[in-house]
Amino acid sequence: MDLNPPIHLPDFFIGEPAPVYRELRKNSPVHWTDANGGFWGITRYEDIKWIASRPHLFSSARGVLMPGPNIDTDEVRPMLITTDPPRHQAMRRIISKGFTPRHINAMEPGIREIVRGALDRAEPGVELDYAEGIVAPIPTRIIADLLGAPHQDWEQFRAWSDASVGSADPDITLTSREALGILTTYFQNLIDLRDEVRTNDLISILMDAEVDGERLSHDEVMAFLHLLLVAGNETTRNLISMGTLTLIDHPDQLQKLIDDRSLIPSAVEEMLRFISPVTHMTRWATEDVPLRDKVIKKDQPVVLLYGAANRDEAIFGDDAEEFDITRRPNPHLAFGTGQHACLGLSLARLEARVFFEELLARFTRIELAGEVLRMRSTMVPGIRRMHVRLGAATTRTAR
């Protein structure tokens, strides 16, 4: 197998990367690629955990995106995801106030109402664009609630979010820079409204937050709002759409889930592992660091390939490349690990669980009804279009 795979290209991620990952884990787990100025690709689970837990050796401050032609590491905005300790922990404590278990649990009735409203658009036996028409509105409306923004803005949110991560996709007309400018204006309007009247939404929490006795800067608040929109929208949308596609591709597992819906939480964890909606995060070496038989030089980028780690045979066994909704334990890295593990992981899990509970309570058959169109992105290569036909409604009582 070619040990110089194009892991810098969107087409690699929307293809079938698993065989390449397997070969890299075995023969070149710390792999140098010359493309885009050069970067290291890390594929073994334990190596990724080791790097992610050492922010003093591997910094996030120069950005977390894979090096590419449109990535400028000299203009990285200060935000939670690009901040190293100790400021990172201080910011994280503040923002965590919007993601406490109590706060997340309180959101479940509202999330269920949004999911039910989306599923009401599906008629049994009628083909529909499942990704665009059913799934896409859900996370954007939930984020709108978190931010205190009007629900009717969800369509704009999605367009701006897509442009932020899918600039390589020819169907996206906005550039990431244009999307950022539009978002900045939009969020500024929301902030101006909160200047007049504080509410209990996340924007109000951020505006009143202090780190070491100082308020978050205007740029930090803006950057976090942008991060929340992209992270909360793209990852959850693709988890649900690609999770559904994975169930369709594994009819035995779909039937098992239909027969016993108490398996939904473990099925969601297996979807996260098997799909890995976020393909990677990048760190930058702060000094020369030996790793296995290589030396990562100071200032070199290191790309943590979560999809490869989540199929690592050393952790998940000989069936690591099989999709098994009963898998336990399942210590996947889909939400990252270390200092920068995803802050919104509980919310993402809740959204996915509620969605599949409501979906399978209504429909017992899910079939593809056309071609699946993927987004061309190296970080979140999700599903743009997926036509599906849902089977007859069921009147069974949920378990």
Given for the second form:
Amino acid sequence: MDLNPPIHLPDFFIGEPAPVYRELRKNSPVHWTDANGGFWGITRYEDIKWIASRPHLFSSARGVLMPGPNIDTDEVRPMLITTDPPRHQAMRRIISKGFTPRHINAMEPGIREIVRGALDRAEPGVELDYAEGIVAPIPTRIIADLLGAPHQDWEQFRAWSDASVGSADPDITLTSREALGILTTYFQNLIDLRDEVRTNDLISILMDAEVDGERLSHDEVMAFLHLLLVAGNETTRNLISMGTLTLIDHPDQLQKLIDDRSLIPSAVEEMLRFISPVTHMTRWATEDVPLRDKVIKKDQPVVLLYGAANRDEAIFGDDAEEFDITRRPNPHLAFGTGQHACLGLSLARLEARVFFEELLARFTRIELAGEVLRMRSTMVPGIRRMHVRLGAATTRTAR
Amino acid sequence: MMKIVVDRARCTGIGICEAIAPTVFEVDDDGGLVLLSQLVPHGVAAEVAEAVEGCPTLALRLEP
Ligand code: SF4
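Mind giving me the form predicted in complex with the partner chain, seeing as the form predicted alone was just shown?
Let us now look at the entire complex, which starts with that chain.
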């Protein structure tokens, strides 16, 4: 096999990365790619865990996206995700307040309502764009609601968020910089409103937050808001759309889930493992670090390929490449691991669980009706368009 | 009986432990982790072990 896979290109991720990952885990687990200034790709589960739990050796401060032509590592915005300890700990605790299991569980009724509203758009037997029409608006609304953005603005978020992640998708006309500018102005308005009246939403929590006795800087608040919007949006959308597609591709598993909906939480975990909606995060070595038969040099980027770790046979066994909704235990790394493990993981799990509960309560036939169009991104290569026909197995089409 | 030890310097308070073993772990409104029991209670040992294992920051430990 060609051991110089184009890991730096979106096409790699929207193609069939699994066989390449298998090969790399086996023969080149710490793998150098020359493109884009060069980076190490890490594919074994244990290695990724080891790196992610050593933030002093592997920093996030120079950015977490893999090196690429549009990525500027000298001008990284000060976000939670790009902050190293000890400041990271303090900042993380503040924002965690908004994401504790109790806090998130309290959102369930609101989420269910948003999901039901979205599913109301689907008529039995009628083909529709499932990814764009049903799934995409859901996480955006939920995160916008969490941030405290007015409902009438929800739809706009989606376009801005899509554009601001800087995906190489030709359908997106706003540049990432333009989208960031629009979002900044928008968030500034929300902040100004809260300067007058505080509410109990996330923006207010951030404005009152102190680290080492100091308020967060304006840039930090801004970056937080942007991070939350983007992180809460694409990723969950991808999980639900790709999760549905994976069920369609595995009819036996879909049937099992229809027959026993109590399997939904474990099916969601398996979707997370199998799809790994976020393909990677990057770290930068702060000193020379030997790893297996290689030495990662100071200042070199290390790309943690979660999708590869999540198929690691050393952890998941001989059936690691299979989709099994009853898999247990399932210690996947889809949310990353270490200090920077995804803050929104309880929320993402809840959204996906409620979505599949509501979907399968209404529809037990899910069929693909056309081609699937993927998002050209190296980080969250989701689904842009996916036409689907939904139907209830028991009800015959009238007349 | 095993004792639960929390490394406060590591814990980020996101409550994965609470999601797995809510009778033992709870993240309070300030984002701090509260142990509802210092010792592993009867009947939930498996959950607690899973929570310890599942903590992404390796902040939890069991001690004899
Ligand atoms: S899972 Fe770990 S980091 Fe998260 S609250 Fe529990 S102990 Fe703290």
